[in-house]
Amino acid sequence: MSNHNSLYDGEDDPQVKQEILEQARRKLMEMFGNLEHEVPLLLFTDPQINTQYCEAARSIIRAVQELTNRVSLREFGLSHELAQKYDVSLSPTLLFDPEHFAIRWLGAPVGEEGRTFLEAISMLGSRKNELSAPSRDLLAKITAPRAIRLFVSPTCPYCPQQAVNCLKAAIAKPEFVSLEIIDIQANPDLAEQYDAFSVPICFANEIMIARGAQPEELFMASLLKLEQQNIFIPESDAEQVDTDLTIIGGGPAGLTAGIYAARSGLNAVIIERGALGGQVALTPVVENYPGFTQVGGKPLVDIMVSHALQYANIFPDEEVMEIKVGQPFQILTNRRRYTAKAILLATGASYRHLGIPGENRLSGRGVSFCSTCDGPLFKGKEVIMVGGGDSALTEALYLANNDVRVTIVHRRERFRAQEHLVRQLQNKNIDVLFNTEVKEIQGDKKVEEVLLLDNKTGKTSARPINGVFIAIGYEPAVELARKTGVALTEDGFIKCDAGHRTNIPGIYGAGDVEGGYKQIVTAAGQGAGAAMTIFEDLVTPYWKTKKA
């Protein structure tokens, strides 16, 4: 107890205060001694706006200068020909090598984000970024701008992390990414108007993609998709993977599959094409998984794939083009060979279309599938959902909980959804045209109508509209299953006995594909139950035993 109240006392020594600097000093002086590439700076000001945060940055900017020679400082007033050209208007702002780069500072590099002031000077100076080879790869798939907007304060102890992710992009590829780092407390009416209260939060292009700091890996990632991730998945740059077992594809049942197989001892790797967690990820909420009274799609995928990358590698965005059936399966993908002892089709289902004149030519111009994906587009407006199942009641809820107006147009006189659902659309008062079909969507460049028919009566009558959402069930993925000789069943679905196994021993199939109740739960079940199966005939192969 006495050494540690001591060390306090020697900290407010003078002397010690003084050795403490010299060394910080020193450090930043050998931080800075290997500088190649000046760093001009330009400071905008306004003597009568933010005068204590114009001062900070200029004290800050000078010590700076006292320990290299290859910062260099101009200010300007907020009248200057050059506020002008670089669209400055407010005070303080500062502008880093702006020959060469799109990085400006709102505010002043104070408190915790002295910090990020001396990365950017060091990165700017030296050129260098210390990208992860991961990161690397995610910039370069980058080749349509990004203006990122990043909100901290300098009493934020978290804001230089992701302050650091964002100099680090628009240094690496500055002919795409640009940098706004704004601190709130200088300008408190952009934190109002972005509502960015609590920091740091990110926003590129305008839509939020990051909400608190993140690794480097999953800042870059978001940066990319303009969405928050929470999962970083590692590209694999192997030519040849060898596995007991190949899930091909990544939703609940493929990733319940990965967890149990591994489990048991199996090496397991997961091949998904799309989205990992397939139609659940672009799922609003989902009320009926165990376990959650209510979560959201996307929340519960990141929950799977987080467990599921604990036991089996996962490769995303790689599609399977071949399966040749043999003794080991080779499996040929889009980028690589993989090899297995068995497989497992786990490639889920799609959206059903309505197979209807303008369906097509006006998909993603007013045509949507996913009102998650698609809604916040349509908030005043007025659009159709046509379908009459769960997903169609649970997407019209989504709607209109975002200030859409949706009316459900569904073909039967009664719905086919859980009564729950239906009681919460008659809270809503969302309006209904049952015995409905469409027949037509009509519009030039977008969805402006449609034509309706009544089934009861006969009669067509045209509907302006802005939108048209579809959620009529889905068409399971079973190109794959077909090439490859797996047997389907009339309904098109991947034919498999009670123990998941299809007409051709080593391959079996489960989840949506497999056809039964389209549940997350029963999907997950049928992964489990898929993997468990699979683990025992590898011990003791069916086939096998049946030849003797």
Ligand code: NAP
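Only a predicted model underlies this, so the values are computations on that prediction, with no experimental measurement involved. Positions refer to the first chain, counted from 1. What changes on going to the form predicted together with the ligand:
- Shown are candidates Lys381, Ile233, Glu322, Leu425; the hinge separating the rigid parts that shift between the two forms corresponds to Ile233.
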The other form holds:
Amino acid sequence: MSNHNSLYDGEDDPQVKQEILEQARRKLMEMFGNLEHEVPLLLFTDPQINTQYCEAARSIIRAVQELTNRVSLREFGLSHELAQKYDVSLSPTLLFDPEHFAIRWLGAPVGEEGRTFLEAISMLGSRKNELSAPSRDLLAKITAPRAIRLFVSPTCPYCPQQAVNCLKAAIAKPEFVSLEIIDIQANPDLAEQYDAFSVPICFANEIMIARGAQPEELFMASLLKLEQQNIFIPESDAEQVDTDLTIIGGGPAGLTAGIYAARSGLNAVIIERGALGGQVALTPVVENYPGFTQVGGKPLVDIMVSHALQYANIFPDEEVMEIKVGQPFQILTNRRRYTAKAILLATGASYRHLGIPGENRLSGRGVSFCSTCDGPLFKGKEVIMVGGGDSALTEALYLANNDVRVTIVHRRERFRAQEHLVRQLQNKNIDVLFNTEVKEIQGDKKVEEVLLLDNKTGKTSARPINGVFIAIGYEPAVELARKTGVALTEDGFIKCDAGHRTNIPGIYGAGDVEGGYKQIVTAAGQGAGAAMTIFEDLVTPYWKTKKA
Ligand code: NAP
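For comparison with the form predicted on its own, please write out the form predicted together with the ligand.
Every component of the complex follows; first up is the chain already shown.
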């Protein structure tokens, strides 16, 4: 392998090498002047394996030792008892202060990774990691082991950022976080085993949690949730937040309203109790949002949230308990109080239930309302998807694409979903039972069987099944509106005029809770329209004009 012969460009040019060493020396002097703690390094090598990486590791350690007496190095063969003690089998493997930390480097910290090595020594020697306050909060929530494997390359300029994130976590939380930094050039087999063909790529507990380098807080959030996070919203401890407009609901309507309102000059905030993006976040694929021929629901939400965050503060995981009508309005959540001149209710909708025996009891035990969340658990298994609208078909396609054997069960003989989806369903040969209703879901600890009624023949039959996915539409989330005295339509949606005004001056509605076409693009449009009306009304309050 030719790339094993050269560790990094320029190493053979004495002038370049001298310059690099000089720069490194100055930096090291600065970094290592006041190290309080010893940093014992243990290097494990085999003279026959990766010899140039072993020598490179020794060189960089020696260079550091010339500048500080706090770094010690002991070298052992792979058959030494300490190799067994620390479960080391690859050459070279460098352990950093293994009595206190679980940090190891497979390969040599050279090239771009030299920076990471210096940071590691500096942080270990000073026990300082300069974590931001939000990162510390996120790390504090980790209460179970996290075994990190980070794949890097000496020629990757993005890798040190992610490696330093990992180091900070492993140094700040040694009781739970262990770290293995793996140089893919020295360890091509391991890289192949993990499909680490693009670096940096990070795994924790064998789950891929990040591709590419992340800001520190996003890395800590990904480590905490064991899932790549693309957005980080810091928590606020303010007891009262004064606003012009408080938007309740962080789906496409609320997020768009936040952007429009703030751009009009209003101080707008968005409060969301559940998943930002609402139903869109759980939609596997969106094919009808302009500008994107095909985009995952979650990535689309991430883009919208990042956009909205540039204008409005978002308060996630917060539930509005009560609205006190008056000027200003007072909005009480489970965390704090908001005041607002206007309120936009963009509370969206929640899953409709079948209301049949077994549905609630077996929810989470084979009954699911979210194929993107739970679909992968049913790989190779047999499930039914109940419903005949866009959601049922989109989600059935998603399941089939994930090797789940899915049959659609629909109560009529025609779908109401878009023709485009029906064609895709036929192309995939997904089975459909038309004119069929699910009457009961059975099973002891998990779903085992469904009772199906053929509503043409009146015959009932039992069908063994592993899972029941339900996508039969949504009910508008109007509890808060109802409690506040906002009038509803006969169909149960918030009753609004063309400007999205409700019967209570200063309270508005937008998105699925207001009814209409219930598309992402129409919800966004309703949010934009509502924000513009609100701006105009706050400049020229129609309720005051009426009174005059
Ligand atoms: P939907 O369009 O209201 O369809 C609900 C489906 O469930 C209908 O087929 C309905 O049957 C069936 N259903 C309702 N109650 C039932 C019950 N108690 N038992 C059995 N079946 C029942 O809901 P959706 O599919 O969730 O879509 C909601 C909105 O989001 C729609 O406007 C849709 O266009 C939009 N959406 C769009 C996309 C996309 O464009 N990619 C994806 C998802 C959703 P009947 O036909 O007999 O009434």
